[in-house]
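Taking the form predicted on its own, here's one chain by itself in structure tokens.
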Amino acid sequence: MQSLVIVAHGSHLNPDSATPTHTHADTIRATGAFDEVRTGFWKEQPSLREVLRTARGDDIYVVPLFISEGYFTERVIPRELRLEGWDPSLWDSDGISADTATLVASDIDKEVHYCGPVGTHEAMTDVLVRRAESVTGDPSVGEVSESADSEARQTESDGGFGFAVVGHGTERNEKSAKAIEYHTERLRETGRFDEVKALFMDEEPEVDDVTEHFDSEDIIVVPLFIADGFHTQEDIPEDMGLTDDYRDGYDVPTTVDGHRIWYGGAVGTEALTADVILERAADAGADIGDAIARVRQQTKPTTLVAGD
């Protein structure tokens, strides 16, 4: 019997913080890949300290729904789950390459496969691309195609598409910045977008000046955050000039300094994030059948969302 436990931060203040966790858990449950899928939180119920007590599986896979390695993934979660003998060196990671460590959870006297965070898995790059497709309502956004439709799109946006991956910045969390740079480089290597750059809230290059960092007429902006909250819903839209007051809302896209800004919000709210959780568990040895292919197919955007 296989159990999947998705662990996340949660919040006492933001009621939407846990929504992506529950949504992705439901998506994975629907695949039937695991006998049970449970969620645990640092700031909400069920708590990290209690969640393993409810897991019934002989094989338990714990996947942190966090962006980066760091304080929570290396200290808080292992401590709260009571993983005996845990040490960050077991991941043998350079800050973005954590994989799996198998340890005994003393509270339940069972082995647990403790996986690296979703945010540093290579599949998160695909989620960023999917977010670009969702926010523009165009499954071919950024691609150069022979088709008439694609040619028309390229003509309409003759400046091409830029892509900004946004994070806090190294002053706040050095490993978080590593994740930003990692996915920025992977996106750049695809050659799909004319420009791909990492921007930050707390240091240069700053997201406040997004239009100064791109020549592209259209700029897709996606924060590498798990859930929408104060930063993604208030700070970033106002700092970029999409609105003077987030409570008044803003259009997608919004024209700022002659550029169209397609703001996507936190990438972790994209439905395809469920795929990354499955990838982490599969890398740790979980037998998930065709669940990854099914989630990728089921989470494809089916309607235009831009401007909704």
Contents of the next structure:
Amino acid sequence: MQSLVIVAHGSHLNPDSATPTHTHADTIRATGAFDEVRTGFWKEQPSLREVLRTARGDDIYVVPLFISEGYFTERVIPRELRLEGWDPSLWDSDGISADTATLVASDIDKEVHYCGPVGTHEAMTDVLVRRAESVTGDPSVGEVSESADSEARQTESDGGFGFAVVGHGTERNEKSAKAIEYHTERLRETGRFDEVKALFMDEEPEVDDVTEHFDSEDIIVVPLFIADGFHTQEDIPEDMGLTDDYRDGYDVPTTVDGHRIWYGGAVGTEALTADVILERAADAGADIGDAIARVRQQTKPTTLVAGD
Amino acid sequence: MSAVESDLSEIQLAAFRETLAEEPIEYDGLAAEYDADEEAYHIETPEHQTSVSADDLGTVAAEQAAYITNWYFYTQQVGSEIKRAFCRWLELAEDHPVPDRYDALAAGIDREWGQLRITTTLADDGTRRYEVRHVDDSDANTDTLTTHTDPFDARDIGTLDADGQYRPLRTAPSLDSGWLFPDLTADEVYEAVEAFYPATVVNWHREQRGELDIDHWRDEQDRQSGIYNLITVLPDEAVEWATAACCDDSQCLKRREWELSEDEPLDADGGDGVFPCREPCSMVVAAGREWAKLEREDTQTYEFELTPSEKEQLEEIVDAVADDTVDEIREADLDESANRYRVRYLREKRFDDDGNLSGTPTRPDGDDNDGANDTDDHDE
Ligand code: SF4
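Moving on from the form predicted on its own, please list the structure of the form predicted in complex with its partner chain.
So here's everything in the complex, that chain up top.
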């Protein structure tokens, strides 16, 4: 019997914080790849302390639904799960390459496979692309010659798009900037977007000045965050000038300083994130059959997504 | 016993035979074994002792058939030991032998788990079905409730209270009503309860077996890091107040089993809930951090001018907020201390333009840093 345990931050204040965790758990549950899918939270119930005892499997895969390596993945989660003998060096990571470590969780006296965070997996780049497609409503966004629906972009430019990946910055966690840079580079390598840049909330280059950092008339902006909360729904839209007051909402796209800003919100809410969770578990040895292919297919957007 | 029609199905009989081919059965008042030499099944229940051939297994007395369907349900249909224990608790299995239970299940056996009312009933083949609704809806006509079939819907039902406010503590007694899971299987009822009250069944089960691992306040203090390190300086006395404030049954339905330490019990009442609380939850730790900050302040002597009624009014306002009764006070009920007009009147009369009670400054030395709040404390 195989169990998947998704662990996430959760919140005492924001009811939407746990939504992506639950949604992705449902998606994975529906594939039948695991005999059970459990969720546990730092701030909600079941707590990280008690989530493992809700899992029955002989093979337990723990996947942190976090953006980067750092304080939570290296200290809080292993401590709360009671992973005996844990040390961050077991991941042998350069800050973005954590894969898996197998340790006994003393809470249940069983081995569990503790995987690296979702945010640093290479498949997360695909989720960023998917979010670009869903926020513009164009599955070929950026690929000028192939764009199926240039009208959906409402763009009169040459069809090229800039892409800004947004993160907190190093103030809170040095490795969080590494994850941003990593996906920025990978997006750049696809050659699909005219310009790809990493922007930050609390350091240069700042997301406030997004239009100054791009020549492209159309700019897709996606925060590398797991859940929508006050940073992604209030601060960033106001900082970029999409709206004076987030409560009034904003259009997608909104024109700011002559650029159309396609603001996508937290990437972790994109349905394809479930695929990255599966990838993490599969990398750690989970036998999940064709679940990845099915989730990729099933989470394809069928309708346009509006940002607010 | 009363005649209970428990027809044994082919599937049940096959499972019974296959199990007995391997080993004897002893379950919940049923003892059975297969005698290969005689090619006979010996079946013993409190009222009958029979030996039958394989062909006649389907003709056993109703009492024996009930014991066999009961065995089949619990050992072949319910997925795990914890679910089994929970389903048995739901039908008061430890208190009543199978025939009595089957009679009671015909009408339905009700049990309460937090604010859930769970009713177990029985299909003809011994399979249990479960209905879950809010205790406040016990007498509600099912037509008036919103029906759900997916046990995971319980997660969304439990997210907001009746006023649309977020419930960060799922075990708070603020579960919204008006919904119904009319017909769940054993596995599904477990998942629904797990979604309403996460990890409560597993901890209850550990407690039932005498294996509940409790982490006391001092263990929690020792474990914290980062911003929650601050709870290490919370005075013990404050832990008393915190548990009385947060863990009371009026605030949380878990029964607090943790203390200051194993040898240092807390005076506050742990509550009467069915399911235990085995360590301070993240809400209490986060609150403890705030109180640790506030408790760093020294007391100060103030002089206020108040009439006796005004002093009482202030005390009653605090009660009204703490007991969450403000919403119950009628607009024109000026007898109530926390009535809005009375409170506005008091503010007009006794507060100066800066909001100081009786014009008495909070910090006479002019230091307007309240010292209790520092900002960057969000780790979410
Ligand atoms: S610590 Fe108190 S408030 Fe928190 S779950 Fe336990 S009993 Fe409830």
